[in-house]
Partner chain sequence: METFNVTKEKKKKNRIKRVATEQNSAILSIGRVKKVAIQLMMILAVVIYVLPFYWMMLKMFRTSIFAHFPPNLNPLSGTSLSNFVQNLGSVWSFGSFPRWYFNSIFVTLIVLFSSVFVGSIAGYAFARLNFRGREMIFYTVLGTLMIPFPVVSVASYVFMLNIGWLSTYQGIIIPEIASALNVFLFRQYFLTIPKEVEEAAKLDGLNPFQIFTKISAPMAKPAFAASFIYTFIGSWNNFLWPLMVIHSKSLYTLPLVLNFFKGVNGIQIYWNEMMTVVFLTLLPTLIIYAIFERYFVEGISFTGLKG
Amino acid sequence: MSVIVKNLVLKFGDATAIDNLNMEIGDGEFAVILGPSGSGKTSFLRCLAGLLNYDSGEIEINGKSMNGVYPSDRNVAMVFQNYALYPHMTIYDNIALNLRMKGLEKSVIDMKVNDVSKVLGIDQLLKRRPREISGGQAQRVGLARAMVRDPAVYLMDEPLSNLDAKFREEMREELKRFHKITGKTIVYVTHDQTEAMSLADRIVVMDQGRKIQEGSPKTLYDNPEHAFVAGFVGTPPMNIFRMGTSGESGNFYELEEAESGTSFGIELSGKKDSRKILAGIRPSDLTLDPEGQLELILESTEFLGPTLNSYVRIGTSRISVAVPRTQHNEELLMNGKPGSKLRFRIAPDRIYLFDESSGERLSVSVRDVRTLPKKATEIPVE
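Show the structure of the chain whose sequence appears above, on its own, in the form predicted alone.
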């Protein structure tokens, strides 16, 4: 079933939780609403479910307006972050409750409850009560309670948040399999970009109640249209630098935060009216190279198995770098002393440019990157 949202506005007093939101989710699509706390994503999901009355706009499910339609009549199933199980009922009864309310035969209920319980690994818990299971198990029961139904749309509000890392990864695979088998439309809310990237057909990034960008995981990662998306999608997050014009040419920008120490500058392919821009560099696009354009100061390194995640500095700006684990890289980063100087290479076409005021992506590209002379004595590493 398709979901169409038109000019949706939700306010709490003077605060705007959802600001003129427009969105279309296709039939059978797995759409993930991604954003930080306070971005309006959960409020949006509750509007879809009919749990919040919005101020203006319209929501359509399968071509039918949901304005004024009671939650029970919307044919949606919601999985809450707070699993909200009935404490006096067994796990079986919690899962089966909605099926019983529909008047299904006991044999059908048994089959549905047992099937979904096996998928989620809770078939051994059906005779227990909520107080006798862990938080992660309770979250799976909440998920089973929605999965056992046959709604038009599944609404999921961070359903994996209470699971440990290993089971969270397993559940992502189960959710993808569940979606493939049922072909149902799923609207999934999360602040976890790993969940979003691994689950979604399409991601909608929200911030402060507004839709910033939507697209496939690959599109958002490779072609962020806004500085917020660039800094939010990707692990580790993209490094964002404030750059100011230098000289009279109008197409050379220098790192603005570098009040002392080594700085770097970028030459653009064309002139920009703005005297300040934002430059974004992904940690994985920086490569150790003795002939590299950037001279960076090593601070620390995290060992993450196949990847080394280092923090380096240029001037007063701290930069995250993610490089493959090789003997050469280990020697320089793991065994290197804090304060040692390293050279990194960055391809000019891997630098993203954004307008500082609006955050929107700029059409110009970077022609050249180079380290600039020291402005003053370098700040020692603490």
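What we label the rigid core is the largest C-alpha set whose atoms superpose within 1.5 Å from one form to the other. Residue numbers count along the first chain shown, from 1. Please read these numbers as outputs of a predicted model, since none were measured by experiment. Compared with the form predicted in complex with its partner chain:
- Core-aligned CA deviation for Ser284 between these two forms: less than 2 Å.
- Shown in the overlay between these two forms, fitted on the rigid core, is a CA shift at Pro130 of 2 Å or greater.
- Once both forms are overlaid on the rigid core, the distance between the two CA positions of Ile203 between these two forms is under 2 angstroms.
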The other form holds:
Amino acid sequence: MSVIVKNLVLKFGDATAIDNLNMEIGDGEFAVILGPSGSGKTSFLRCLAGLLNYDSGEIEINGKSMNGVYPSDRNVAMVFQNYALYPHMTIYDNIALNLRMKGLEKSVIDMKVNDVSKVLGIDQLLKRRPREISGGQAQRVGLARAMVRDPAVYLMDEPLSNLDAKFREEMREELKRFHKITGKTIVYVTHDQTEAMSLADRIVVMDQGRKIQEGSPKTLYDNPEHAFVAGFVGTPPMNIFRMGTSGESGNFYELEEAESGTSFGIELSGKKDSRKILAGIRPSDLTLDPEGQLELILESTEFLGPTLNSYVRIGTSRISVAVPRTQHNEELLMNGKPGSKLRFRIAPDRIYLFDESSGERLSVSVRDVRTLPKKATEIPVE
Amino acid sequence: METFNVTKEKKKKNRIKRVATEQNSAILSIGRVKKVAIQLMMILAVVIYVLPFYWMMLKMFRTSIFAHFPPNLNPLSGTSLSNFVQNLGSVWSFGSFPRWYFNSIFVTLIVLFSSVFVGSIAGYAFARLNFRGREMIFYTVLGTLMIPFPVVSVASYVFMLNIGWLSTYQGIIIPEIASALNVFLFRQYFLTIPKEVEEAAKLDGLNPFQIFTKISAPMAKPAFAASFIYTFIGSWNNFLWPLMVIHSKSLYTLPLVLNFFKGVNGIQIYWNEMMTVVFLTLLPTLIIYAIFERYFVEGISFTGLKG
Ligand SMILES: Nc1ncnc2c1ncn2[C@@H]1O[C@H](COP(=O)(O)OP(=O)(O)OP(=O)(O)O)[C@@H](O)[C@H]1O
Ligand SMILES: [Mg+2]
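Given the form predicted alone above, produce the structure of the same protein in the form predicted in complex with its partner chain.
Every chain and every other molecule in the complex is listed next, the one we just looked at coming first.
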């Protein structure tokens, strides 16, 4: 069932937790709300579930306005960030409570609870109480409690955050399969962009209660419309440089931080009003090339199997690069001495440009990139 | 694997201990002196607290009405179970003792259940429901805790007099059916329960009343235990208020009876019988203590009150 949110505003006293949010989640869509801590993700889910009274706006589920509809009548189930299990009940009763409230027959309840707990691998825990299980197990009980109800819309608040890496991946696959089979609408909240990328049909990036951008994982990765999205989506995160123009030509911008030492500059295809812009380069867009435009200084390298993650430096700016593991790259990055100079190539059209103050994507493109020699001590002109 | 770990742990501990002894022997000996001092103080405290009980036992197993001073060299001389049975018999047939005993139980039961009930729902409302003037009402209720009972007792007495409730059960009971302390205690406890648990219950289809009875109240067991215990002790031992409102002997509760034994004519104290009454008065408290011993400690540590 579809979820439509119009002009949602939520305030806690003076602080605005959700700032005029608009969203349309289609029937059967797996939508992931992605944002850093405190961006209002949980608050948003709580509004959808009817647990919070918002200040203004409209929420529709399946075409019906949810104003004044009691949480349990919304046909949604929520998986809570901190599990929110009933501590005085057994795991079985935790899962079964909703079915009991619906007045289902005992045998039916029994069957459903057993089925769902088998799928989630918690069938051995049914007799225990929440304090006798681990965090990861509690999270699965939370999932089971939601799944057993077979709601129209799932609201999941970081349901995998407490699992270990291996099991998290397993559960991710399990969730995807579950979504494919049931075709249920899922609104999934996370601050983990890898999780968002691997699960979502559509990602909605939030920051400070505002929607920054939404789109498929591919769109967000290839076409971030905002510096915030660019820096948030993708691992390792995009390198973002603050660039300034000296003013005369208006289309040549130079790295700001590098007061001394080498630096680099970019030439834009068109003029820009702003004296400062942000330039973003994905770590994987930098390739080792003796003829490359950028001369960078090696700091350290992490070995991650198929890729090598290196930290290099230009002036005082730190840059991360991710290159495939080849003998040649390994030789240079793993065995190279820290401090040695390496040349990298960047295709000018792979550089993302954003406005420095608003963070929004600029429509101009980069024509040329070049390393600038060590600045001479500046001589005042006047 | 487990045993292996255990021995490893032990070894580690021993090693730490050894190192500690070598390096800090001076500090340790200071620590030991401290420990002995604390133990001595605790023994002293036990003696102080137990002595009255011991004395009570000696008296109620005797028929002699006198207190011996200095005590007999053999403290057990003259004590026997049959003496105790005899004392019991004479106390039980004294005045309308069974009725007085019943009065105490009756009053305490009603006060106990209503006060815990009112405290829990009012505390829940103050912790969870949003309504106008909530804070103001709560602090007003809390404020009544600051006023000592003797200050309000006269006004209460006059009030009872005017509505004709002096020397009635309702006169003893009604003023005690709600307690600000319980309201406060429950509110504080409910505030510590994560909201999400109740929200999950809302989504599971429980209405606010069911959330209270099925989720929040069962989660507040320690608060119930604490308030149960304190209210019981407070009501069972309540002396001043019954003394003021009860003028007819048939409505006496046990603390008043004790007062009465303490020298009816101001001349002779029947120590053996008085101690038997003390024992009978203490008995329910002792039973409750035995049953709820665990909660006593929990309740005290939870409320931060000193026993
Ligand atoms: N009950 C509340 N009272 C006041 N402020 C609140 C309340 N709940 C949340 N907030 C504030 O609203 C903002 C959004 O909180 P929210 O819990 O929705 O963030 P989140 O995106 O879920 O973060 P996290 O990833 O840490 O869970 C935060 O600044 C938070 O401090
Ligand atoms: Mg959250």
